[in-house]
Each structure stands twice: as structure tokens, then as C-alpha cells.
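Let's start with one chain on its own, the form predicted on its own, as C-alpha cells.
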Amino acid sequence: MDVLVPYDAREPKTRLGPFLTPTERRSVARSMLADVLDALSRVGVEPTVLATEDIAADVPVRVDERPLTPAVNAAIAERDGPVAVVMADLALATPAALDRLLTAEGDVVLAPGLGGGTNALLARHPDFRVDYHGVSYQDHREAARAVGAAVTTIDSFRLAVDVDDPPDLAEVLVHGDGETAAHLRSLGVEIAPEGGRVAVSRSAE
């Protein structure tokens, strides 16, 4: 089975903007970039990192400067059998939410995003692509469907939870013990009580 992980290695994550400069964003994502492929490596899976520019990695990397979809649809038309799709910021992903994507059965599996988007799939279907505009994970389905692919829904927090806003990285902070977690303290991110919630402040320098 072929695993691909897209990740921007240009800009990434630029709706934490408000709350992490450039540098540091980087550095975030990576992190995520990280803990994802450790986690598929406790799998027993080597995957490909799908990236927007060349970057140093301990897995085989291929650049494909192009949107998410016409990137992600390329690398799937050219393999040969299962394929899964697994974002590059699931920091909270673990080894067994990893293994039942891997392992459950359907033509194409889906473990959706708490936004509605689809953090990670698996295409056993030869015809399926992917299209990763608006609601992805209603659209992913309706594709699914429009070539008599049978669709599993994997229902798991630790692959719904990606990394889009600063929100998000409370979740990371309460739930996380992987690298993500701990290059965020060193940041000085913190968890914040807020109007009953968790949110996430900086610690003053």
C-alpha cells in the first residue's frame, strides 16, 4: 500500500498567522510534519512526503508544486492499487487510529475533519480522486458513490483534529505528547481557560 502525506513546505499554516510568526509557523508544521510520519512509521509504513519544495526527510519525498487536489490526484493515478492520504497535520494522530484507516475494509475509507474537511482516506477503488474543496467530506463521498465505490467512515478524534487555526493547538497542548506538543511549550504557547473553553496564549517573554 502507497502512503502519501501532502505538506506546504512554503507556507504553511497561514491562519495561525495571527498567532505564530512565519518562522515559527514553519517550525510548527514541521513538527506536525514529524509526528505524523512517526506515527505511520510505528505502522510499518514508509510513505511518500507530497511536498511543494524539495525538503530533507528520512522517507522518499516527491515535489509537486501544484494545489492540493491536482497534486494529490497525480500521485494517486500512478499507482497501482490501495492508496491512503494521510495530512501532514494530524499531530495528534497515533499508530492504532492509523492502523484501523489502514485496515478497514470498504473501496474507499474516510476519516473526516471536525471542520467537514477529510483529514485521511484510503482508496481502494481504481477510479476514485480526490477533491479537497469546500466540504471535502461530503464531497469525497458523493465521489465515492459516483463510481460504485463502497464507503467506510472511520469515526476517530485523533485523526479528526487538524491544525488550521489557533484553537487548534489547544487540543494539541491537552490531548498531545508527541513532538508538536512540546516545540508549542517551547514557543511559549500555554493553555488558556476561556468562557468555559480552552484556548491557547503566549507566555510573555
Given for the second form:
There are 2 protein chains.
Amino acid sequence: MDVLVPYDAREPKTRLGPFLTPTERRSVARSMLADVLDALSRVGVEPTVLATEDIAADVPVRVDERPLTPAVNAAIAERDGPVAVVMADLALATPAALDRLLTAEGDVVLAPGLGGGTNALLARHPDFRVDYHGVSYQDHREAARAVGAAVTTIDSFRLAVDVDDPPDLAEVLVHGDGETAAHLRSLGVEIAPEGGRVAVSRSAE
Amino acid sequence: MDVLVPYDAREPKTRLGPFLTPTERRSVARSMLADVLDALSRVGVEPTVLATEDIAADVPVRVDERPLTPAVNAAIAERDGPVAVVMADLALATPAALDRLLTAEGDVVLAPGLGGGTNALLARHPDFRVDYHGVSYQDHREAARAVGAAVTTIDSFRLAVDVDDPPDLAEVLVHGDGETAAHLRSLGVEIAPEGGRVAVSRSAE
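Please could you give me the other form, the form predicted in complex with another copy of the chain, since above is the form predicted on its own?
Let us now look at the entire complex, which starts with that chain.
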């Protein structure tokens, strides 16, 4: 199956800015991509990284400088048959969760992300196109309905956590066992239990 | 199977304070409890609500004024056989997700919550006890190991979202179709798309 992994190689993860320097944000983004590619390889998939600029990778890289939505739709339009799109910042993605996505029934399979996003999807309907702007989970359901495609939703915490904001780093540190968690620890990022949800803190260097 | 639903009837959901009045927080907490009880009833379970004070409910209510951890452990200790504990603020819990929890193999089954919490669990080992303070997901894994209990984790977004902070209300509005979502809408709470994750806003009354 064709699997696309969109990756912003230029200025990734700006919302982690208060916590990580631009160089660190790029290296953490690269760790997350490595974890996603590793999880995909363990379900027997060789994805294509859809990157904003050329990067070194062990899998094919397609460069498209455009924003996420047109870049993904152009890649989808070129393909016959099912296409999956898995975000590059799903540092907690497991082979089991990805397998549920890739083997689910339905013309369009959606894995919601926190905050109304769509972190992973599988499109079997030739007319389905993505739109990541706004509350994309709702928009993708509507777009599927508009082309007569039956929608299935994957109920996965592992796929719901994309790493955009500092609290997401806590999720990676609590639940992750891949390169991203190790990399964050090497940067001095650690969990900081508070009254409610766990947060992160960073030791002075 | 014995299923406990701990419920704070006195001053629930204080972290929603900037967004809802104390009276509204109690009514929203009650809506969430109703949604959880409804989802449990649809998998054929009659739970016991473990409440801090007596409340009217269609299911048995056990009153225990103590904090969450000792109240749950006292109830667990009295029971023979498996006991599940499902938090009362899982407004997105579906019968399918709860069924996965209640039928999973393992001596201790954990459904992690956002921020290191444990939103639902199933204990089949007689010596397992809960501790909801701190990063309880990690602590419960450790507690299970300490008594020689094999741990299974349920990967569910629906069970991972507990409603503690205002952004969680956005999850309910995007994904919920129960009493809580309707109640929030009746209070004028609506989703407010932003640059990143969707937030909530509230219309002036």
C-alpha cells in the first residue's frame, strides 16, 4: 500500500519554541520521523516521505515545497489504489496501532488527533482529498460524505497524540520507548508531576 | 463484573473554573457521569457509583467521603474476582472502547489518560491496589509488577480523554454525541478553530 509521511524539514514544531531551540526542534522532529518510519517498517510498509526539501532517508523521498494540503493531494492524485497518510510527528505510533489503521474496513479511515486534527488516514475512494486546515477531522468526515465514501474511525491514543505543544513531550516521555523519548531525555527534558496532568521541565545545562 | 465509577459530587472539575461556574461544573460533571453510565449499560454492565456523597442514580451508589485512592482501594478490597474502575469524566467513552477494556487479557489492564493518568483499569489480581496520585499510569505498571501481575494496555483515544481542562471540552464537542456535548452546547460553549488545535469559546449570555 502507498503510505505518505508528510514532513516539514524547514521550520518544524514552532510551537515547541519556548522549550527547544530551532536546531533542537529540527533534531526532535527528525527523531519523531525515525520512530514513525520504524513503526511503519515493522508492519511491512515502505512509505514515501513527502518532504518540503530533500532529506537523507532510507525510504523514498518526494520533495514538494507547497503547504501540507496541496502537497498531499497532489501525491494522492497520482496514485491508483489506496493511499494512507501518516503524520511524521506521531512519536507514540506503534505497529499495532498502524496495523489497525491500514487493515480497517471503510472507504475512508480516519485516526483523529488531539484538538480536532487528523493524524493518520487511509483513503480507498478515488475522489477523496484532504484538507488539513481547521478542524480537519470534521472536515474529512464531511469530505468523505460528499463523495459517497463510508468512514471508519480508529480509536487510538497512540495515533491521537501528535507532538505540537510542550505537554505532548510529557506523553512521549511517559509512553514512548523510541528514539524521540531517548533524544528528549538527552536534551534534559523530563516529566514534572504537577497537581493535574504531568508536565515537562528542563534541567539547566 | 464489578465496575466502580468514582464520582466527586462535591466540588468537581475545579480546573474548568475559568470557563464554567461552580453550578455549571457540577451539572457538566453529572452529564459526563450519565454518558459513562450509559456506555457501560450498553455493554451489559451495571456499575456501582463510588460517590463522595449520596446522589440520585439508576445504579447502586456507594458513599465514601475519602479521597479517590483510599475510597477505590477499600471498594476493591471488599470484592472477590475482577474489578474495573472507570472514571466518571470520560465523556467520550464508547461501548466499543469499554468492551475492549473489559474483555482484554491480562492480570491488570490499563487505559492511560492524557498527562500520565489512568482513566480506566481492570484488576484481576487480588493484590493489586490503585494509587491515583502522581503519574499514575507509570505507578500502576510498577504496582502490577510488584505483585507479579501481567499488564495489558488499551490503546484508546476515547478512554484517554478525561475532561479536566478547557481544551478537553473541545474534544467533547468535536467527537461527542452524548448528553455532555449537548449540555455544553446549551451553555453556549462552542469550538473555536485556531492556528493549531481547536479550542473552545463561550458566547456571552
